[in-house]
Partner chain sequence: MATRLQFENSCEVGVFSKLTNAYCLVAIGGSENFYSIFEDELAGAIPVVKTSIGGTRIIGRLCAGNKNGLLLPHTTTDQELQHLRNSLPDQVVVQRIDERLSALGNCISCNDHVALTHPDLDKETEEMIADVLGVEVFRQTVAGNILVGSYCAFSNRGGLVHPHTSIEDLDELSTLLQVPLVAGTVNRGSEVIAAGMTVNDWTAFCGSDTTATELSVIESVFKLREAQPTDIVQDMRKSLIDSYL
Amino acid sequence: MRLEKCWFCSSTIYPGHGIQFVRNDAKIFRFCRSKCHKNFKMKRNPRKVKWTKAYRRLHGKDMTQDSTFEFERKRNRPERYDRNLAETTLKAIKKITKVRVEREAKHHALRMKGKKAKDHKEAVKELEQSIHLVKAPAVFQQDPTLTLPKMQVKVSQKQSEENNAMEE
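Using the sequence just given, produce the structure of the chain by itself, in the form predicted alone.
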């Protein structure tokens, strides 16, 4: 059973699935679904379409260089069937898959390393900018115990004067 790769998105195409396009110069393009075929006909570049493997690899979202990719290469030379070789190959495929999954998880963890701190900074900044929407400044002046936990928020005088004018 030969599994092909989609020319546009690089996903696996199983036998009996997908679309084949043969150009005038006899170059064969295989597509996994009509979405890829239509994007190809519209002459879109797979490296600029966000959902493709080419885009993800180009922008550092997927692993690009790893020794486990070497095993996935297409080999056009037929091999004589050997039961022992087939058995060791199947065992190796399981090990290689396990190694690849671990490395992809590590790659993802490294990518997401600074995201939590960045999200927290953005949330604090947004809260500082729009604290007047959460609590009126007059309430803070009457009861200073109503401040937000674990952070100090600056409320400008201009905003409190505007709120006082609105209350009157």
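Please supply the coordinates for the form predicted in complex with the partner chain, as a counterpart to the form predicted alone shown previously.
Below you will find a single chain and nothing else.
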């Protein structure tokens, strides 16, 4: 059993999923689901389809060159089984995925770096220019010097004297 990559979207294909297409020149295309297969049949180029890994890598949205990617190669010349080597490999796999996730998060953070400042600047500008769309013009014409400032006055509540005159 081998976990392959989808030719279109580059996601992993688990056993029992997807379709493999073998072309007449003996090239094998593996798809993870019918969505990718149908896109392939429509002759769409994955590098132009926004949600695929190929597009994201090409347009710099995801990390392209990193040493963690070189560990996941297809190896054609095996080595004799060694238990210690297998154990260290398993531990290394975990560590490598952890490092890769951290690096991808850093890449994403770097990509989104100036966003907050930019959003704030745009919001301020919009407030200046387009506030007339929200508040009525009459509000701005009220001269604040002419109106008395609003003050809060505390009123104590007196208990009214019971008038029992009617009860008799």
